[in-house]
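Here you get one chain, nothing else, as C-alpha cells; it is the form predicted on its own.
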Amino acid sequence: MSSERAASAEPARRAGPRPPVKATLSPRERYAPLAISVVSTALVFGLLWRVITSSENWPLIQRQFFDVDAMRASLPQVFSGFLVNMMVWVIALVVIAVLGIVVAIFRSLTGPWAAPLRVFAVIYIDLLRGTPSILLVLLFGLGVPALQIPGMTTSRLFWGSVALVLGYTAYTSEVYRSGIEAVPDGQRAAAKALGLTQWQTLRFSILPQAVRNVIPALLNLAVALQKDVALLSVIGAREAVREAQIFTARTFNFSSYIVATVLFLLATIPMARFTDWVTKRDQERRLQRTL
C-alpha cells in the first residue's frame, strides 16, 4: 500500500508545485479604488481651477499667456526651434553614452600604470559635476568663440552643446561606475582564474552587467538632458525657448512660452513613462533573482 502511494505521489512531485490560485475580486472591490482616484483627482484640479480663475487678474493673464491666436501664430517659429533642441539632444545622448563609459572605465582601472587615468577621471568628474550647467554653457558658448582660434568653429550652438555633453558625461560616468561596483567581486575573480586580462574582464564580464543594472538611471539622465538643452537659449542659440523669446519681444505676448512648454511636455512625458516602465521591469527582474 505504501509503495502504491509513493508511486502515485511521484508524478505530482515531478509536475512541480501548483500555480497559486488567483483571488477573485467583486466588482465593488475592483472599481471602487479607481472611482475614488478619479473623483479625488477631479476635485483637486477643479478646486485649483476655481482658485486661479477667480483672481481679478485672470483675464489679463489669459490674454497674455493663453491667447489662442498668438499660440497659432508662434507655433511654426517655435516648432522650428524645437527641432534644433531634438537634434542637439539626440546627438548629445550618443556622445555622452560613449564618453561616460570611457571616463568610468578610467576611474575603475587598477594598478600603478592606470594612476594617471584615474587621476584624470577624478579631476574631470569633480570639476564638471560641480559646475552648474548654465555656467558651463556660458563659459563654452561665449568664451570659446571669443578666442577666435584659427580653424575652429565659432558657432555658439556647437560650443553650448559641447558644454552640455561635458557636464552630463561627468554625471553619466558616475552612474556607470556605480553599476561597475555593483557587480560582485566573484565575477572579477572568476575572470582572473580564466586568464582574462583586466581589459578583457571589463569588456566581456563587468561592463555588460553594469550597463544592464544602470539603464533606469541612464534614462532619467536622458529625460533631464532633454529639458536642459533649453539652456542654450542663454547664449542666443535659435532653439525653442529662444524663438519664443523673439516672438514675445515682437508681440509683447507670452503665449509662445506656453507653446514651447507644450512641445517639451510632448517629448518628455512619453520618455518619462518609458523610464518608469523600464524601472518597473528592472525591479521585477531583480525580485525574480532573489526568489
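In this text, rigid core is short for the largest set of C-alphas that superpose within 1.5 Å between two forms. Positions refer to the first chain, counted from 1. Bear in mind the structure is a predicted one, so any value in this text is a computation, not a measurement. What changes on going to the form predicted in complex with its partner chain:
- Hinge residue for the rigid-part rotation between these two forms, picked from 188, 63, 233, 145: 63.
- A rotation of 12° separates the smaller rigid part from the larger between these two forms once C-alpha atoms are superposed.
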Second form
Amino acid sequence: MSSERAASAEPARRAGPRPPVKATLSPRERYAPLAISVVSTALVFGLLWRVITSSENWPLIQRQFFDVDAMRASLPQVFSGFLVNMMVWVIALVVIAVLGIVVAIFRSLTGPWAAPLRVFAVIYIDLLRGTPSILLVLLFGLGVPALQIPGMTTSRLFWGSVALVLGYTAYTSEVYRSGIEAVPDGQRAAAKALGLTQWQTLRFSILPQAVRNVIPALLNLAVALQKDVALLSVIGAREAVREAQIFTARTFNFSSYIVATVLFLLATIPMARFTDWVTKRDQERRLQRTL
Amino acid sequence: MSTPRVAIDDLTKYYGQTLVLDEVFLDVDEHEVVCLIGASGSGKSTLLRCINQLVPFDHGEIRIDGVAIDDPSFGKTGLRKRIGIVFQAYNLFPHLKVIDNVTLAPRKVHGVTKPDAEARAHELLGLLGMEEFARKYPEQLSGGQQQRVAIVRALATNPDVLLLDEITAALDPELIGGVLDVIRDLKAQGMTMMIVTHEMGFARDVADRVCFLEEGRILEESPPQELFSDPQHPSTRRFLQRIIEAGRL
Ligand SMILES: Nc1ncnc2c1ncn2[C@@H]1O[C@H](COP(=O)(O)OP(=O)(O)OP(=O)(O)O)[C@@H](O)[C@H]1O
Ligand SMILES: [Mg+2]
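To complete the pair, please output the form predicted in complex with its partner chain; the form predicted on its own was given just before.
Every chain and every other molecule in the complex is listed next, the one we just looked at coming first.
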C-alpha cells in the first residue's frame, strides 16, 4: 500500500508545483473529527465529575483537600519551602553531572595502574545504587550532623542533599558509562592513530559523543531528582513537603499538601515534556544518520 | 644498502586462535609506494594496523627507519606522529566540523597554532576539492566526501609514512581520478605509502611494487607491470582472473 502511494507521489513531485491539497473537503468532512473528539471528551470527563461531586463524601473531601482559604493561608510557607527544593535540585544537578562523569571515567579506565580507581567506582556504584534513597537521606541527614565533627556543618539540609547527590551520582555515572561504551571502536582507533593520548582521546573524541548519546537519559534522571528532593522532608529540612506537613499538623486540613502537589507538578510537567521533546529530536537525529 | 623506512620482519599475528598474519616480511624504502592486494580477509587491513600499533602482534618486528616501533624512544605518541592512516570506514569524529576534524591532531598533538593549522587544513581541503565543506559536519557529507576529509586529516600531520586502507572503495567513479591525482602528487613529493586497494588500475598506476596476500602470507611481490601481466603464483593468477571477470582491471 505504501509503495503504491510512493509511486503515485513520484510523478507529482517531478511535475513541479504540487496539486492543491484536497480542496474538495466539505466543511462537514473537515470539522467532524474535531467536533467528535471535543464532545466525547467533554462528555466522559463531565460524567466523571458528576459522579465524584455527587457522592455523599464530596463535601468532606472538598473541605479537607480543596479548602481555598487553607490553600491561600499555607501558600507562602509552602512556596518558600518549594524554593528550597528547587535550589537544592539545581545545585545538585550541576554537582551530579560532574561527579557522574568522574566516576564513569574511573570505571572505564584501562590498565593495571587504574585498578584502584576502577574498583572504587564499582564498589561505589554498587553500594549507592543499591541503597534506597530515603535511607541515604536519613543516614547522612541525621547521622553526620549527630557526629558533631568540628569544622563541619551540622545542617541537615546540607547533609541530606549530599546523600541525594551521592545516590544520583551512582545512577548518572552508569548512564555516562553506557554512553561511553556506545561510541564505536573506530573512533578510538582514529584518535589513537592521530597520536592523541588516552586522556585526549577521551576528552576530544569519546566523551563529547558519549554525553550527546545520553542526554535524554540524563534528563530523565533530572526529572526523577526533581521529585526526590521532597525526601529531604523526612529529616525535617524546611522544604515544601515539610512546610505543608507543619500546616496540616496545625489545622488538620490537607489542602496544603495539594498546594505542594500543584507546585511540584508546575515544575515537573514542563520538565518531563522538555525531556520528551529532546528524546524525540535525538531519535530523529539517529534515524537520519542511519538512513 | 640504506635502512628501509618501514621494515617488517617475520610478522605473525593471531586473532584468538585464527592466524591472520603468517611470517610476513616486507621492506618499504623511503619514497616508495607499495600496494597490497588480496582477497577479503587475507589480512591487509591487519597488516597496516600492526604498523602503527593499533593492534598488537604476536611475533616478529616492525621498524621505522631502523627503530623498532615498540622502542621507548618513540615515547607515547611518537610513532603516530610519523605514520598517518586512512581507514576503510573513514572514522571521522561526528561531533566535530570538517575543519576541526582536520586540525585536532596538529593542534593537540603537534602543538601547531590554530591559525596555522586551519590555513594548512584549508590548503589541503582545497587540493581535494573539499574547501566548501570546511564548516559542515561529517554526517552532512556523502561517503566519498567523508573519505576525502579522512585523507586530509591524515595528511594534516605531515606524516613520513601514509597507510591507506581501501580509500577509493567508497568513492564515485568520477571522484576516484581526483584522489588518484592527489596520491600521485604525494608520490611526486616523495611520500612513502602503503596502499591497500581492490582497484587494480589504481595499483598499477601508482605502485612501485605490488604485494599479493593470501591467508596472511605475501605470496608474490613484484613491480605492477610484472605482477599484473605475468603473475607467477597460481593463487595470484586465480585472484586476478576473478578481478578481470568482475570487470575491475
Ligand atoms: N577485531 C578482530 N577480531 C577477530 N578477528 C578479526 C578482527 N579483525 C579482523 N579479524 C579477522 O582477521 C582476518 C583478516 O582481516 P583483515 O581485516 O585484515 O582483512 P582484509 O584483507 O583487510 O579484508 P578486506 O579486504 O575485507 O578489508 C579476517 O579473517 C578477519 O575475520
Ligand atoms: Mg580491510
